[in-house]
Each structure stands twice: as C-alpha cells, then as structure tokens.
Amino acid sequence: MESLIIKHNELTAEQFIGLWESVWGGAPSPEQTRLAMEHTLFRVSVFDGEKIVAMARMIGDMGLDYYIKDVIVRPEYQRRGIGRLLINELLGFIAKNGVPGTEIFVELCAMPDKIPFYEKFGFSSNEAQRLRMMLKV
C-alpha cells in the first residue's frame, strides 16, 4: 500500500476537525475535539506525507467493552484498504490490551452501505436500535 504513515495517538483536535469537515461536514467545536482526543483510548491517523487522509478512535472502558468511533478515509483514498487497515489497528489494540482470556464487546455505529465492509471483520447487526439525542449544552 502506497507510501502511507501510520501514527498511533497522535491525532490532534486540528487535523480531527480537518479530515471530519472534509468527509462530513459541521465537525464538533474546538474546545469538543481537544477534550474527546485528550480522554480516547487510542487513536490512530494516517498520512500522505504530510496530509491526513484518514482517522479512526478507539473510545471505552478497558475491561467489558469497547466502541469504534469516527472511521474516517477521505473519499479519494477509499478502496485502497486503508479502512481495512485502521480496524486492524484499533482491534490489535484491544488484542493487546484486553483481558487475557476474556471476551470484550466491540461495537461500532455504521450506516447500512457501511455493514459488509464492517461484517468481514466479524461485526454483525442484531434487533436493537440506535437511540441518540443531541443535548444542548
């Protein structure tokens, strides 16, 4: 795969909110970001040179669960396996941080074009719903 940088938790709020307005557009505050990089467990960034072109976020409990967040790869590195590669990483951190001989949920939120890519790591879906809210703080 290319000539691309894998860094491990090094992800800033800065280029957090660069690579989400690029892919989604209206990413969190400032001051959201710099406190959900200082209090996640393991982030992990890739780079093209000195361009962020993808990001994901490990967020959790280190015992009973872990949870995927903000799966990120900039639309013109997409089917590169670049995806593929940032679920590796974050689910070797578990590997190497869980408790041996234990199982650990790993759950993740995706949209539905989203699940076959998501499946082939072992993720299925089940009956319960997402439920969220926006509190205005």
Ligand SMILES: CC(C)(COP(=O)(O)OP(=O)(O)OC[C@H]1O[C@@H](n2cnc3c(N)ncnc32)[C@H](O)[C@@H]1OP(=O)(O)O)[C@@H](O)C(=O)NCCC(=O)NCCS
Contents of the next structure:
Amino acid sequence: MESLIIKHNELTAEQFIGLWESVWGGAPSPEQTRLAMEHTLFRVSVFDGEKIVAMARMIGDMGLDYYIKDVIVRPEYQRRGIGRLLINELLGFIAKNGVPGTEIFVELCAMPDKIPFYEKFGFSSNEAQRLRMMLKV
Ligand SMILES: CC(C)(COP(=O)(O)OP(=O)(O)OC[C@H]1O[C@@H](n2cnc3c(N)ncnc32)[C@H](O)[C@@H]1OP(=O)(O)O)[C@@H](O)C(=O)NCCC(=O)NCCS
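If the one shown is the form predicted on its own, what is the structure of the form predicted together with the ligand?
Entire complex below, previous chain first.
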C-alpha cells in the first residue's frame, strides 16, 4: 500500500460529506453531520497526502454495544487494502476500550454485495431484519 496517513478523531463534517458524495450522492445536511461527528465515539480518516481518501466511524455506548457506520473508501482507492485498514482500526478501538474479560456486541448494516467484505473480519448475519423509518422533524 502507498504511504497513507491515518488520523483519529479529526474527521470533519465537510470531509464526511465529500466522501459520502463520492460513493452515494445526496449527503445529509451539514448541521446533522456536524452533530454526528461531535457525538461519534471514534472517527478514522485516511489521507493520501492532503487528500482524504477514506473514513469510518464507530458509535455506541462504550459498554455493551458498538456500531460501525459510514465505512467509505473513495472509488479510485478501493481494493487496495484501505477498507481492511479502516475496520481493523475500529476493532482496535474496541479492543483498547472495551471492558476486559467481556464479550462485546459489534454491529453494522451492509448491503448484500458488501457482506463478503465484512465476513472476512468475522461478521455474520442472523435472521434479524433491519427496520427503519425516516422521521420528519
Ligand atoms: C466496502 C469497501 C469499504 C471496501 O473497501 P476496500 O478498500 O475496497 O477493501 P479492501 O481492499 O481493504 O478489501 C479487503 C478484502 O475484502 C475484499 N473485498 C472488498 N470489497 C469486497 C466486496 N464488495 N465483495 C467481496 N470482497 C470484497 C477484498 O478483495 C479484500 O480481500 P483479501 O484481503 O482477501 O484480498 C469499499 O468498497 C467502499 O467504500 N464501498 C463504497 C461504500 C460502501 O458501500 N461502504 C460499505 C457500507 S456497508
């Protein structure tokens, strides 16, 4: 892998929105994103020089539940091991901060075509279905 710079807890709302747009379009509002960054347990960002090329974040309660969100590698940087690096960083955060001697529930939501990627780290699906709504405030 080329020389990449990994940063912890520096991901900004602007960077988040830029990366989101690079893969999904229709990014959330700056105000929502700013609050989300502020309340995230752990943010990882990866830079190639000055350019942000990937991000991931972990939300949760530090005790029982950790939830992986917004794992994104810029399309032209995919399939070079950066996604693996992001997940290992997030799992490392739990290993460092989780209550020693306990088992900790780590969850995420993945589209079917991304499941093989997550299975490489030991994630597996169960029969639970994701329920969701978009609540207008
Ligand atoms: C999913 C994603 C993060 C993977 O990142 P990446 O940098 O391409 O992944 P890596 O190069 O680190 O791949 C790690 C391993 O997973 C494999 N892999 C990566 N994407 C895969 C996929 N879609 N299906 C199956 N295997 C995959 C790689 O071949 C590699 O395998 P190996 O270690 O045995 O050689 C990236 O494709 C992405 O950002 N996609 C768009 C956003 C997205 O959908 N995010 C996931 C939200 S749930």
